[in-house]
Structures are given as structure tokens and as C-alpha cells.
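In the form predicted alone, a lone chain appears below as C-alpha cells.
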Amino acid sequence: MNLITALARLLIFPGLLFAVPAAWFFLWVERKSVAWMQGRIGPPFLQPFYDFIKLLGKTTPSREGIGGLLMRAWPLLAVSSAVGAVALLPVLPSSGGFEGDLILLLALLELPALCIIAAGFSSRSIFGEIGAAREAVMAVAYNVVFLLAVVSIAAAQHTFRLETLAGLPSTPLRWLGLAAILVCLPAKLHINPFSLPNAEQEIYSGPMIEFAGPELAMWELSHGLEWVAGTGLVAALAAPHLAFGWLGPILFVVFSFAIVLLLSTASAATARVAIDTSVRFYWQCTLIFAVLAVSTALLLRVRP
């Protein structure tokens, strides 16, 4: 990948110019789907954009010293990492990439969660610290499953290059790994039944409780970008969009939209579960599922 291609992917498509409107759109789809499931009208189409602009115009509480600097830095780092993750997705045919870019994508996908944990503890609020602790526990629980599922897909097809993986035919093992990734996405996106770090009825907004104005706007944008990156990863590995040439991006967006609808419907149909139940679910149930995929992938890899 040369410098011009890298900048185009980061700033234009599938990066910033595409990812930010897509983030607002996916946030609207999530809220509208939940409203529809609950028999409500829901927000207008441009509501996430209006909310973002409104927060940008509000005043941020003044904070002195290194604490205030960190409170401003965490949301910006989360947004930057999420945009970088989206830019790595293999959407266009012959879009470049490099060997091992899947590993970089996984690292960028994990940064927003780490920023949320750090932000909660930086806030010096008991509610923020509880939310950060919950986020840390959940991250340890679901990330083992998430990472094993991705590694199983890459190991089974002998490559950690995203464009190569997206262009290879699907196998039963890939679908097994994708199912495990889908099960992890609700926890990664903080939606029911795993919306524990930001449980409003218990700890108000959790790690976000001390954030306001432009800082909170960046957190909302980061959340939307995580929707784009998480669903985009599944769409890139599940939909054969690269085989359709320049129509591939349309198929990619449609498939991502379908995943958003699926997750939003599941969120509206379930209630929040306790943190011990969530951890037990990932470690006792889904972990077996992911370990099975990894074991099968390794057996296929060493078979003559």
C-alpha cells in the first residue's frame, strides 16, 4: 500500500468521509429499531447528527492539570483508533493492505475500550470508576472469545491479510468464527444484554458521567464508529463483495446495515443481565465455541 492509497482509505473511503456519516446512520438505525420494537416512533433521521452538533456547542467544565488533559485526550484517541480500524477494512477491490493488517485492525478495535476504562478512572467519580471496572471485566471476558474467533478464521485460511481473507471462499469454520464474533459484538458495543458499563438505572452514564460538550460528542462519535468497524469486519469476512467489483461497496454497506438491524433487534428483545452472568456466559459457553473453532483450524493447518 503506497502513501496516497493509505491516505485515501483513511480520509475518504472507507475512512473519515464515509465512516462518520455511516456512524450517525447506524446510531439512528439502532435507536429507531429499538423504538419500533417497543411500539414508539423513535428519533428523526438526522437526530444523531443534531445531537453531535448540539454537544459541540456546549461548554466543557474546566479541569486543571494532567487530569483535564487526559479527559480531553481519551475521546480523541478513541475516535482516531476507530477511524483507523474502519480505514483498514477491505471494501474496494485491489485496495491494497499489507500482510498482518488484521492484527493492526484488532489492536485498533481494542483501543476505544481501553480509553473508556482510562476515562472512567480519570474522572474521579465513583460512578465513573464503577463503570470503568465493569468495562475492564467485560473486556477480559469477551475479548478472549473475540480474538480466538478471529485467529481461527485467519489460521484456517493461512493468512492475516484482510483483503486476502475477504476474497477467499467461505468455509464452515469461517461461519463458526463469524458467529462467535457476532455474539461478542453486543458487549463490545455496550448494548443489551451486555450494556453493563453504562447502565443508566444503576450508575448513571458510567465512565461517561463527567464528560460534557465536545468531549461527550467525541465519545458518541467513537461509539458510532465502533458500530461501523465491528459490523464492517463481519461484513468484510462474510459477504463476497470483492467478487462484484465496484458494486462490492454497496453490498458491503447493505450487509453491514443488516447486521446493525440484527443486533439492534436482539438488544430491544433482551434485558440487561448481571455482570457475573455475562462473564460466565462468555467464559463457560462461548469460549468453548471459540476454542472448538481454533482447534479445528489448527488441525486443518497441520494435516498433510
Given for the second form:
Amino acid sequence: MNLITALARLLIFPGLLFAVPAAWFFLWVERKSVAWMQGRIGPPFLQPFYDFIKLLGKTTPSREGIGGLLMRAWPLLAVSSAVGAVALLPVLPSSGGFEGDLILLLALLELPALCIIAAGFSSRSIFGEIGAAREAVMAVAYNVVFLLAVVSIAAAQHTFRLETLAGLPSTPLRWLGLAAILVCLPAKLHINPFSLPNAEQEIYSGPMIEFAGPELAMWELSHGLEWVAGTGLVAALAAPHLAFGWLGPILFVVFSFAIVLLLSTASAATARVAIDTSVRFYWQCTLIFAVLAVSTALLLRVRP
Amino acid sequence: MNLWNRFLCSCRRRSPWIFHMNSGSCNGCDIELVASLSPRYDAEQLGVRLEGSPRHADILCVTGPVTRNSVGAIKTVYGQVCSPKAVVAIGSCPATTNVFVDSRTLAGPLNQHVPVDVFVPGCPPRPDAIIQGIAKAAEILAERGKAQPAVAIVAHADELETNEAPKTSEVQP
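Can I get the form predicted together with its partner chain as well, since the one above is the form predicted alone?
First the chain shown before, then all remaining chains and molecules of the complex.
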């Protein structure tokens, strides 16, 4: 991957120019599907875009010192790492990539969650700290399953290169891993039934409670970009889009949209569960399947 | 006024996020405010979102006759809403203190403490009237944004800003 293709992927497709409108679109789908499930009409199509522009034009409270600086830095770091994660997705055929880019993608996907934890503690609000603590506990719970699922997919195919993984034919083991990733995505995206860190009506907005104006706009955007990156990872590994050449990106977008619809409908249909129940769910129920997947993948490697 | 500013004001009109504050209300207006977000009335079509934190909100919706205990909280929360902002007084209580007039436990009406932009009278007002009041407040917000420069001015946190001239209008029930 040379510099020009890397820049094109980061800035145009599937990076900034594609990912930001897609993030707004997915945020709209999230709100609209909740409205559909409740029998409402819901927000207009451009609503997340209006919200973003409005937030950019609002004032922010002045905060002195290193705390204020950090509170400005966390949302920007979250947005840039999420854009980086989207840019690594293997969407275009023969777009390059490098050995081990799956590991970089996982690290970039994890950074927004770390930023949320840090932001909650930098805001010095009691609700922010509770939200950040919950986010940390959730990250420990779902990441074990999430990482084991990704490792089982990669280890079975003997590669950590995303483009190779996306091009290889699907196996039953990969479908098991993808199902495990899908179970982890609601916790990664803080939507119901695992919307514990930003639980409204309970701890107000959790880690985001003290953020206003442009900083809040960046948090909204990073949430949307996490949607694009998370669903894009599943879509890239599940859909055989690389075989379709230049029709591949369209297939990729359609498949991501289907996953967004599935997850947001599930979130509208469920209620929030308590923190101990969700941690138990990830460690007791799904961990068994993830361990089984990893051990099967390693056993497959032993066979010559 | 340049193009960006006009565009920003249009976005402000279309995305009013509200924060609900109870200043000793009997819960009647609170129920009606929540009902305006329910499937029958669906205020989200206008972009209305009920926010948990006053920092996220544009419009402060106050119910209740403003008890003496709640005055400090109202002023703090009004200072925490970032400008441009608007205040909607929901029900007859914040407008006139209603049947509790001359009570020694009250410090109302609301416009003695914070500048109120829209009064929605009624005991309680219908959800349609509340939605109309919020829509009117969003228009006032957009107009106020036109007067102020669009570039974000850094305001001091938790400080009561009284330099905004109260432009009061009333929603007919």
C-alpha cells in the first residue's frame, strides 16, 4: 500500500468522505427504526446532520488547565481513530492492505471506548464517572469474546491480513465467529440491551454529561463512525463482495445497512439490563462458544 | 449575514433539544410533556429530543410554580445551558403561580428569575400546545442566533447570563 492509496482510502473511500455521511445515515436509521417499532413517524432524514451543524454553532463552557485541554482532545481522538478503523476495511478490490492490518483495526476500534472512559473521568462529574466505570467493566466483559472471535476467524485462515480474509470462502467456523462478533456489537456501540454507560433516565448521559457544543458533536460523530466501522467489519468478513469487482462496494454498503437495521431493531425491542447481568451474559454464556471457536481454529491449524 | 450563519440558524430551528426541569410541579405538566414525545403526538418529527443533561440542551422547559427551594437550582441549570438558549414555561404555574398565588413557600413566577421566551398556559396544557410552544421557542432561538455571531463564544460555566433580552410570546391553548 503506497502513500497515495493510503491517503485515498483515509480521505475518500471508505474513509472520511464516505464514512461521515454513512455515520449520519446510520444514526438516522437507528432513531428511525426505534420510531417505527413504537408506531411513530420519527425524525426527518437529515436530522443527524442538522444536529451536528447546530452543535457546532453552540458555545462551550470555558475550562482552564489540563482538564479542559483533555476534554477537547478526547472526542477528536475518538473520531480520528474511528475514521482510521473505517479506512482499513477491505472494500475495494486489490486496494492493498498489509500483513497484520486486522490487529491495527482492532486497536483503532478499541480507542473510542478508551476515550469515553477517559472523558468520563476527566469531566469530574459523578454521573460521568459512574458511566466511565460501567464502560470499563463492559469493555473487559465483551472484549474477551470479541477478540477471541476475531482471533478464531484469523487463525483458521492462517492470516491477519484483512483483504486475504475477506477474499477467502466462508467456513462454518467463520459464521460462528461472526455470530459472536454480532453479539458483542450492541455492547461496543452502547445500544440496548447494553446501553449501560450512557443510560438515559438513570445516569443522565453518563460520560458525555459535561460535554457541550462542538465537543458533543464530535462524540455523536464518533458514535456514528463506530457504527460504520463495527458493521463494516462484519460485512467485510461475511459478504463475498470482493468477488464482484467494482460492484463490491455497493454490496458492502447494502450488507452494512442490513446489519444496522438488525441491531437497531433489536435495540428498540429490548430493555436495558443491569451491569452484573450483562457481564455474566458475556462471561458465562458467550465465552464458551468463543473458546470453542478458538480451540477448533487452533486444532484446524495442527492438521497438515 | 453570511450564508453559513443563515444555514446554522436553519439547523438550529430544526433541532431543538430540550431539558425538562420541575420546579415544584404537581406532575400534571410533566406527564403532558412526556406525552408530547409519545407515539400519538411524536414531537421527534420536529427534531425534538429530550436530553438528560442541561449542557446538551437548547431549550429549557420549566414546569411548576417555582418554590423557594428550587430558585437556586433553576438559576444553576439556566447557567449550565449553553447559548444560544431559550426558556419555555409550561403550564399556568410558572406563568402566574396559578392557584398557589401569594403562598409563602413560593418565589415565582418564573420570569422574576430567568428570562422566559414562551409561555404555554393551561393546567395542564395539551401536548399539541406544548409542541407548538417548543416549535415557537426553536424559531426564537434561530432568530437570536442571527443577532449573535455564529462563531462560538466561550461562556463561563455556571454563570447566570441575563444580557439576553426576553422576547416573550404566548401560545394560544
